[in-house]
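Next comes just one chain, in structure tokens: the form predicted on its own.
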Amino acid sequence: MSALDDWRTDLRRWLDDHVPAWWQEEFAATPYEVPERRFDEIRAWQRTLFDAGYMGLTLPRAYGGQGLSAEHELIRAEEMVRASAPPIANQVGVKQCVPALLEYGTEEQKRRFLPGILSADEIWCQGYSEPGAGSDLASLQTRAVLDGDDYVVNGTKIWTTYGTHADWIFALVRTDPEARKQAGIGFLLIDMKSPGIEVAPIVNITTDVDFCQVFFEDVRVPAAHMVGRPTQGWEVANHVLAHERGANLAMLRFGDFLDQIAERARITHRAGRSLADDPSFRQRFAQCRIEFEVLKQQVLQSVEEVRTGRKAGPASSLLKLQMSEYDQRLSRLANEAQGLAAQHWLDDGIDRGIWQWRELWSRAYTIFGGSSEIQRNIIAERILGLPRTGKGRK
């Protein structure tokens, strides 16, 4: 056995031992499906998976990592999913703050905050959106003005994700009011406690209350929380953006949802034979296997040209746009397969109704981190090199 397949079985036997009992309880896949009050809960799971080892596998370790290799990224991945394990509490934290800071932190930044974010002992929340800028989102008008040592930040963020929990918040800010819109941002780490900061959490389609509104009010934050030059927070953001649109691993709980759909469609009847004989539902399934199977392999082909030192760029798109769209055709696939039933909600529902959370809460993938239209965009100018629309029109 390699050292790799030997790493593989010593994980897998930790997650054997120490899925928590009480998570069985649950009928969740991704961090988004966690019940409000689980959240200690999960927050308590990943500093374990810290303790043991196996946060931030591929950081150094003088920020809180293992040292190790993309391909130990891609087992534990699969190992988690094999063994139904919990996801982790600070996702917006490891997916999008941690790339901000390995590329633009200084290295004081990344000992004081990369180790609290893998072990969640700080949990954060990202400052993108504003009420008047969302899509357009080089238009925010939250200023952070230099006062001394200090920057004081007024404005407000919007669409929150975890900003009822959050202890920081990575938040784009105008620096230079008379810069063009994008040359005058910074991106700055707020901590949550600061005096002049309220949150107010908003309800979403699935009746949860997993994101909010901030408010900053003469917020004061130590200047040396910039990260990067105070106008590049425009380049932090894209790069960012980048990562949080490219190869995710999570997806693999997809297969798993497949299962689930097929057993489903087993032992459901419809005019007297199995819905898994329907030949209609038959060849839809079937298209979602195939697109699965794609989908896999490109998200491992993305994985390795991380691994061998290739930058996320605008490829990256491609795959937000064929994650996202793919999650709502499988919970729509899924509902489906439940026929009446599919009416029912929550508790009173199949499978505990979490076919039709997650169909409500898959309108939310093509919107965040850029919409479908913004990635087809992206992908149109920057991978095909189309003109931009309109140009060149008189």
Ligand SMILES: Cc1cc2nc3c(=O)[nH]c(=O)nc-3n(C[C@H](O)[C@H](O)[C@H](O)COP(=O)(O)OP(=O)(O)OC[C@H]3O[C@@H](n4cnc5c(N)ncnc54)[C@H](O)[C@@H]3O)c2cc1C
Given for the second form:
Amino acid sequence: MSALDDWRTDLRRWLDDHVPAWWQEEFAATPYEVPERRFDEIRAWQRTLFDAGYMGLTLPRAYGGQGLSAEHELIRAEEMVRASAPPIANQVGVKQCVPALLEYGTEEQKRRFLPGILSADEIWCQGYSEPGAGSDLASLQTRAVLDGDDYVVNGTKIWTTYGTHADWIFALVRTDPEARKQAGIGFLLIDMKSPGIEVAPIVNITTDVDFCQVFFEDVRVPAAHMVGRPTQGWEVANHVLAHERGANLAMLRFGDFLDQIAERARITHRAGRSLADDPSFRQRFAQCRIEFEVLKQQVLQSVEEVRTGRKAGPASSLLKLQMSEYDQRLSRLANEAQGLAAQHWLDDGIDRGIWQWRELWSRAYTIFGGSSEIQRNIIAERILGLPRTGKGRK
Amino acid sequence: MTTLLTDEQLLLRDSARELLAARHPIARVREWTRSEPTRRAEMHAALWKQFAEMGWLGLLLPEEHGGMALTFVEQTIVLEELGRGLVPSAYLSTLLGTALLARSDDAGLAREACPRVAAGDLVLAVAFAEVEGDDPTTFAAHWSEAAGVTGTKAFVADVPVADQIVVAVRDAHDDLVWVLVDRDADGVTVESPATMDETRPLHRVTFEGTPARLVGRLAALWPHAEPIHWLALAAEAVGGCARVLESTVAYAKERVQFGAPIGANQAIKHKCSDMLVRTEGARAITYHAARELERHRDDGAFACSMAKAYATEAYREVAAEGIQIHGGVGFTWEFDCHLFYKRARANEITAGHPDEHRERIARGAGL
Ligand SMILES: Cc1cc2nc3c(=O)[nH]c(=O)nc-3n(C[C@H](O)[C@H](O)[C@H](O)COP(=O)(O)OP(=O)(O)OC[C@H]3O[C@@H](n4cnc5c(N)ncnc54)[C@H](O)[C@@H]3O)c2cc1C
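Structure of the form predicted together with the named molecule, please, following the form predicted on its own?
After this comes the whole thing, all chains and molecules, with the earlier chain placed first.
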């Protein structure tokens, strides 16, 4: 216990010294999104964390990890929140590729790829969605055909976050077009510098270039880069998804945000009084305060469930659904507290427009990682046991 | 403190649920609502005896008062189960009354009352609101040592089965105080106007020079007892939500229209998912409030207020969707949907509408 406390104290001191000042100034209100225009600095931040021994805590040393416990991981999460530290650059790699490799990867794959993910030497992106396969991901068309020791990949992936920065992509590819659609999919690791790959940036709602479309034309990928069996990809992806939707302690920061919103509301005036004295604003503010507590308690509960060895199941959908919709209400409230100034954008706005940026960003939370509609389907079918839509018909 | 229930707490929940389902199913609740006052009192006495045997009447009380010295978490578990079964009983009233008496300046009062409560020998009612509402600044009922209590209190639950009533009145200095009267004392008249929620009838009690014993100042006692009222109503709401959700999901799986269970339609599924979200949210904030009240016995009010606002509003929404998803049968007297909706509305309105609590939260959060 006391060794853990010491570890926490060291980490806290380290964070006090190392969290970049520019981050604190500009982005303290963004608990999870990496602003694309500062990607290189965020990448350097992850490297700093890695060098100090604060990445891959629970991973074996042979894979670039620290061989520590889940308790350490939780302390790290808590201290990162407390210090308003920036997120890491390789989020997709760490949250998704790492669990996939740990569970399904070969020893060689683990040794080859895990250290680079943790150190941010190799940035990863997720190649799941296609123009014709979004929520219905299993209908994906990108083909991988075995030719000697290589797969030959043809097709296209879209909405690929950090595709322009990524060194590697983990892609879901169709290996068996004859099989049932979920059964013919593989989870393949592809070098983004391979000949035949074309990356077309897409400008998003916040004018950032976070995501892009990736085109594959006769791209040769060593067969050794298949994770799991060539038809096991759907299972791998689902294993990863449960991780992605799990509790995010960064939401604990929302308590500070609510304080900031209250402060702003006292400054803003409308209809002859401070917004803080407007009964309807007070009601909405209080509702957000209550819902914060409602969510926080569920997040803490799920952290405790994970710690006591219960698995992240479909219940993670409950959190994903609530969190994403809450985030939208909270950032809208933050902007409402600014009055007319809420119309400014980025550097010309209050707090460099961080809340305008977040309000727009929050629209994505209910779309990616399984939209709110899909989460409600999952909750209804897998938790409540209601019949699968379409399949209940006789 | 952990956010998960311990094995002992889960056991308490299961045994409470089993007992109430076996001895006090909804059919018996309905029978109670149809019965004459004397029969109701008999049914209540039998139930009360069981509560006493289970130790539920002294869960929070110290051992020297015959209690179990457990925490607000266990208390919440029992209240949740009572809410789940819509069990008509003076449990909540007695809990609240005991919280007032236990803190009385008159130390003898607590010493006398608490062991009797724990043993099942003392049932309490709490008379706070008046006909005009529950804003104490408008209260008119008054008391003095010499003249006793005179005035009318309204929206008082459990009067017919109560042995004593804790009453909020003005003293000779116009200060608000709590006094204790015997239900059978001189000058007590009870009227029972009809209430929408028949599982918790509310009464109007008129006192005319009724002798009473001073309990203590409202300003001193109420801040400790009122949050318990909020927590209790929230806990009942959690139980009600869970019960409505279960029966509604079961119905959605079984009722076939257009050749498929209605639950195969997304419009129904998504409503059910939202009902689960609300239920789990209500549960999370309510048990949080219980733990907060336990941690700072004197300062759990903020969390209890949040729980009251969130859980009772959730209950009303969940109960309303329960009716909707049942269709026509949901509108019938025969199906139970309406019983839960009515209790939900009562719990939402009682002890501070959610709007009032949000105003309190806004203030507490620095706005
Ligand atoms: C900012 C951002 C970043 C992303 N990053 C990545 C990434 O890095 N890698 C990657 O692979 N993908 C990424 N995505 C893609 C994301 O996963 C998809 O957008 C998502 O799966 C939804 O697919 P779609 O956009 O095709 O919408 P659609 O599936 O076409 O959905 C459109 C609408 O229809 C609804 N809908 C669809 N099916 C159903 C149904 N069965 N029941 C009810 N409603 C339904 C949806 O909820 C939605 O409202 C990203 C998306 C965004 C917005």
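Each form is matched to the other, and the largest set of C-alpha atoms that superpose within 1.5 Å is called the rigid core. Positions refer to the first chain, counted from 1. Everything numeric here is computed off the predicted structure, so don't read it as measured data.
Checklist line | Is_shifted residue 179 between these two forms (CA, 2 Å cut-off, rigid core) | finding: No, shifts by less than 2 Å.
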